[in-house]
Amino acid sequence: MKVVLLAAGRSKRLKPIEDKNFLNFLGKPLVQIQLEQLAAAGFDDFVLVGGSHNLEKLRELVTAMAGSRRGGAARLSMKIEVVEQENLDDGMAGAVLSAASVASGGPVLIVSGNDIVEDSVFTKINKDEFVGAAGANDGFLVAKEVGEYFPGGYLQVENGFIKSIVEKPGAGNEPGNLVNLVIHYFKDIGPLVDALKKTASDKDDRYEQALDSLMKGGLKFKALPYNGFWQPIKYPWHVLAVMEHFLAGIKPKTDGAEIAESAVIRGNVYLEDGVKVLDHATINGPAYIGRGSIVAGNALVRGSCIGANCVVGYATEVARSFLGDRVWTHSNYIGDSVIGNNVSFGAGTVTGNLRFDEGNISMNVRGEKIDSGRNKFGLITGDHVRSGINTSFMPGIKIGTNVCVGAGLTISMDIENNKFVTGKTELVQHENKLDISVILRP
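Requested chain, on its own and in the form predicted on its own:
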């Protein structure tokens, strides 16, 4: 069975995060984690679909993974062919058509890089537990029951068979409570390819419309229920949910790290080789610290994923946050935030993560205010960001890539890419009528 892994999305809703496929969780890019997850379940033949924005990085990753396997570091047998989706505006339909020429001639499993699930669903598929459930039918779609509206595809199901699929019907218009997870099995991808070629849509639902036409045309697809963890990465705060999922599964590792006697390590903490934990630092698990990073004196890290070659500087607290590689801090507070690569915070810089009324924090996403569903949510940054001393970031603020923010500012609005932010502080001098010399401390 071939697996078509869709990784060509441009992550528009995630900005300033450039590409979710290359977010590093526990030291590995997300797309690699998904490939290894599928390989561990027994799949070994992959078609990886990328776009012009990440195609070269995908090819480099595949080459690096192949070298790692030859070196014995990973004992997973994988054949991976990388193909390009040339027109990214064609969405998922274009991705499948791009893979069609190398994925035809047998059963195909289509998996989205958007959907993060537990290993069990892929293990069941490859053990024929789901494939067997499809029986003599044409395939199946994995579905999850939801209690509140999710902006995705909804399935209308009768007696276990899918009668129709509707993309983003709007709250109150759902045909049921089963959301389509993009884990789709086809005994033969040919009919889907033909339907995609015949289907046109001015919305982002060409794939769903083509699939719906197959169902209404007589092809039979089962709805396979899934009740485990599922998190699509559509918005920046979803990065934190995925981080929490991966952290929940780590096992403690501290060998290969240099830890001061006065440092405190509690719970499941994974320290990569070359990590240094200095005097009186505390790390409360679950937490991951990347290769070559330093947790300095009196620093506190809790419930966080720290990338490689970072410095959690003196008296800094990092709480429930995701930090990329080469993030430098000093006497900072970073809470419930997603920080990019090559970011430096001046001393005293803090990220606000809680409103006065403790209500949910919203974020501006492509001109629309979206509720994050979190009452604690801090800062999102792109790569290559600098802030001066004593800068304060309000909750739910986004800072673009290649940005410098001046000292002593309170940032309460999103900052676009390639900006240098300054502000005016007016100093007014008055006559001092208080004689300080007579106020003596004991």
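If you superpose the two forms and keep the largest set of C-alpha atoms that fall within 1.5 Å, you have the rigid core. Numbering follows the first chain given and starts at 1. As the structure is a prediction and not an experimental result, all values here were calculated from the model. First, how it differs from the form predicted in complex with a further copy of the same chain.
Once you line up the core between the two forms, the Cα of Glu167 ends up 2 Å or more from where it was.
With a cut-off of 2 Å and the rigid core superposed, Gly147 has a Cα displacement that reaches or exceeds the cut-off between the two forms. Once both forms are fitted on their core, a CA shift of 2 Å or more is seen for Asn432 between the two forms.
Since the structure above is the form predicted on its own, I would like to see how the form predicted in complex with a further copy of the same chain looks, so please show that one next.
This part shows the chain on its own.
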């Protein structure tokens, strides 16, 4: 069976994060984590669909993964073909059609790179009972059992088979409690490809329409209910939810790190080799610190995932935050934030992460104000960002890629890519008439 992993999405609502597939959790890009998760469940034949924006990085990753397997540590046998979806506006339908060039017939499991689920889903699927059971039918869709209304596609099941998918029916109108996840098994990809080719839609639902036409045409699909963790990465704050998920599963490891005797490590803390933890620093797990990073004197890290070659500087707290690689902090508070790669904060820069009224924090996403569902939520930055000293970022603010923000500013609006932001401050100078020639204090 081929697994088609969809990784061509442009993460538009995730901006300024450029590509969710290459967010590093616990030291690995998300797409690699997903491939390895599938491989651990026994799948070994992959089609990875990318776009022009990430095709080269996907290929490099596949090469690096193969190299690392040859390197001795590998137990997994994986064949990964990278294909390009040329027109990204064709959405998921286009992605499947692109994959069809190398998976033109036979069984296929289509998996979205957007959704983070537990290993159990894939282990279950790969067992005979499910694929075997599906074998008697034409396929199945994995469906998340939801307790309250979720604005997704609900499965309408009749006589044991899915009759249709009802998109966002509205609370109270749900035809059940099963919401469609993009983990779809087809006994044969052929009919799906034919249906996709026949379907035309100017909306982003061509795949769903094709699937619907297959059902209406008599193909029989079952629902595979799933009750575990599920988190899509659609909005920036979802990065924190996924981070929390991965952190919840880490095992402690501190050997290979250099830890000052006066430093304190509590709970599940994973320190990659070469990490240094300096005097009077504290790390409260769960926490992951990437290769070569430093947690400097008197710093505090808690509930965070920190990339490689970072410095959590002196007297800095990083709380419940995701930091990319090469992030430099110094006497900062970084709370509930998602920080890109190659970012440096001047001393005294602070991320606000709580409203005065402690209400949920909203964010501007493609012109719309979206409630993050979180009452603690800080800063989101792209890559290559600098802030000056004593700068203040309001909760839920986005800073684009390649941005410099001057010192002493209060940033309460999103900043687009490639900006250099300063403030207008006027100093007033008088003659100093105070006598300050001595310090009187004891």
